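Next comes just one chain, in structure tokens: the form predicted alone.
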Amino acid sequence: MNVVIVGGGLAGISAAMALQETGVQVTLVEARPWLGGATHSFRRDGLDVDNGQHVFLRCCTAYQGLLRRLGTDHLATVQDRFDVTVLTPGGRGARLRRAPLPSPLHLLPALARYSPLSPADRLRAMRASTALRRLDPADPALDEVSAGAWLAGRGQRAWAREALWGLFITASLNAEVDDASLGLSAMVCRRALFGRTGAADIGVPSVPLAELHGGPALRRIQEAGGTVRLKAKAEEVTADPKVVVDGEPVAADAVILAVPHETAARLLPAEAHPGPDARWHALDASPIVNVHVVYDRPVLDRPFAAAVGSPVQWIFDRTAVSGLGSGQYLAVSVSAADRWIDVPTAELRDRFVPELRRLLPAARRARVRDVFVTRERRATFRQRPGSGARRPGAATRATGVFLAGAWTDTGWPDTMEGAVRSGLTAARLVRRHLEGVRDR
């Protein structure tokens, strides 16, 4: 039996490899020229370039595990230790660390010495975090509540919540705070502030993400028997199943789309979406700005740190992942950066490096070898109150046609861990239908 999948991100990928751990033949129809999707790696002067900085955590187990089956998961490194430097512009700064405390006690003692809010903002803080841990994030309700309106309502001033929980809901969701799902901000916090002990613990690549996605899981599943076929358009899926692909129908006895929802809705017939279609095409987008920055010396002495107070939200030192020679390569991440997605490059430059040098006091001293830019005008859906109820489930309306993606409802955000359990779930439901259709 054959399965077609559409897309081959992190749920394309992770759908066809487990297929094929059962016996599935597969075939992989990607518009790109690469495996990867969303994370992809490209050639810039000399220098390896991530489209995005990826970071993952200890409590994100389906991607580690997607990162063994690769055989990829040394080329990525995890903290013995939650443990993030927090910059301030023209400040000394902070340092949030967990202490080898049982959960939830590990993370209080980094809080209660947190320098960038009051003593009584850490007070507060500690607060609604113990509210928030009582929060069942499944609760259809919390999807209706937007998480800074509900932290403002338990003392959570407007610096706090920027300063404090910022630093983990828009880095997880894409959205500011005052905009982000109460339901998946609750989510994020739970699992992994409030979670096990190391459920927080940062882990970053340590090769470019095509050397640690897309070309490992290209050379898998092609020796697994599968078919790849790169530059290839989908451009209909039919109920029988069946796909058009470049203008040929491609038979199967199931169908994945793992595509973004926009794609998935015009792909999909009508009468096969698996709810109404002002649901799940609603969900709109949040950009990513990513401005890369080339010093002619260091000017981080760690792997990462995040900023308050200022656009910068996380940098992250890319050096050797990139190959630079000499000199330093920091990657500024900017999430919910709907302010900054159409500004120019040389506007950016004049935005952020100062900034930088404000955060860094090394680099007041250094010379800026190159500024560039990179763009993910759609790079999650809009996490925002009452997107929870407009994700629809992997099964849809038309008998072997499933959905995988980030997007879907996996009961995550829309992150690298949310696309590799899509693509998990809908690879158990082709295998229940595959059963179905091998009984009749």
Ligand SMILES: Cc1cc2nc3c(=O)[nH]c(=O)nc-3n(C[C@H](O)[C@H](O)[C@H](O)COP(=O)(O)OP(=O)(O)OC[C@H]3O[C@@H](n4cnc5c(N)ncnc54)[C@H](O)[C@@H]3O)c2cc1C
Given for the second form:
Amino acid sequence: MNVVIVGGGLAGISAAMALQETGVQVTLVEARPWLGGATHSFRRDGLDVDNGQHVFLRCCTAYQGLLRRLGTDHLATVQDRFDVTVLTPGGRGARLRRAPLPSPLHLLPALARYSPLSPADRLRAMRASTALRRLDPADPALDEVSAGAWLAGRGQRAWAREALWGLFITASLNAEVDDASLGLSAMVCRRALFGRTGAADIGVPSVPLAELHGGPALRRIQEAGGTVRLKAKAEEVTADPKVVVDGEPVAADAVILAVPHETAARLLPAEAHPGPDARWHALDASPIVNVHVVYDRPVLDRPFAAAVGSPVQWIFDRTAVSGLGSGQYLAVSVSAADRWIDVPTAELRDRFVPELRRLLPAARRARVRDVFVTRERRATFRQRPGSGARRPGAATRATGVFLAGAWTDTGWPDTMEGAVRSGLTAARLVRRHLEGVRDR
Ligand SMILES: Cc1cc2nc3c(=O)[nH]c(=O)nc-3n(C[C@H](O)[C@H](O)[C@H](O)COP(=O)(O)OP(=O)(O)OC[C@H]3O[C@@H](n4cnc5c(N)ncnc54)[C@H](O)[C@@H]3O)c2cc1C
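Now show me the form predicted together with this ligand; what you just gave was the form predicted alone.
Up next: the whole complex, starting with the chain shown before.
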């Protein structure tokens, strides 16, 4: 039994490893020269740079399970307790920190003291969070509404939507609050903020993404007897099933297509598309931009911070991860970056470097040694109202051909956790399919 998996991102890697663990022979076909997909790294002027900062939460259990399987779980640090410094331009900033109380009370003291919002807005935010907790994220009606519209209806003014809700929703859904699906927003808030006490604790890689995912995955899959074909492009998938790779057909007992949705829509024969209403090729895409700034001295005294009232959303200290010897390297991560994706680097520098000076007093005295930008135009699908109904499950109409990818219907946003879950689901369906093939 040989299963061909197309796409070596976290979904494809997870599917491959899960199948190997049950004795299935896998061939992983990846168009690029490395595994890891949307999580990758490169060298630039002696630094290890990630294509974009990635973080996860303690509630991302499937993703952490993958790290354990890869033997890299010790290479990411999860906070002892949720603790985020929120910077405001020229202001004193604020701190959102989990209190030693049971959920859902654990974040209430932080919200009660959250100085970017007025006391009246804080009270309204508490009421809105009680209402949010009661929502059922699986209710299809929630997919039709934007989180922003729903929050506005619960007294959350534009500033509260940006300075409180946007901190979490924009970062997890790669969408402005007013453009984000309420269903997915409710899912994230319920799971992370109002779920188990430690659910929102933030995990940050302490090595480049290539060392956390892609490199170890290549070694593990090959050591377990799998075939990994890098720089190999799938051109067609037939319902037999068969995958045409660089002009040559590769026969398989089952195929998992773990590629972005536009590619999956193109590779899959039209008659195999799952369901007439599955308009998943229209899921579209949303960009993420990272502005990387290297200073001659330390300017941020913690691993990361968020910012409100500024185009800067989150700032991460990349000094140790990148191998920088002296000074400090910060990555400014901007989600839902439609406004910035086509702006030239020089203009981004002129916009973001002064902004960092407004947020970080120590940056006012520091010299900027280098600024560069990474742009991911199609970082995630656009998780706006109506998108949930467009996400297909793992099965297709072609027996033996399955879908995986963070864009499929995992119930999670387009994240590393979603990618891993999708891979595990596809692997489960493939195993069931192979049992049927064996019994015939
Ligand atoms: C800048 C950035 C920041 C992010 N930040 C976070 C974060 O902080 N936390 C978080 O959880 N998530 C984050 N994400 C999202 C997360 O990276 C993705 O959800 C996840 O990695 C997607 O994995 P995937 O396997 O579904 O798809 P992908 O990683 O896109 O993998 C698909 C693979 O298929 C390959 N492929 C495509 N076409 C073919 C073909 N024809 N033949 C062979 N191979 C092909 C591609 O090369 C790619 O390797 C971020 C994404 C980006 C881009």
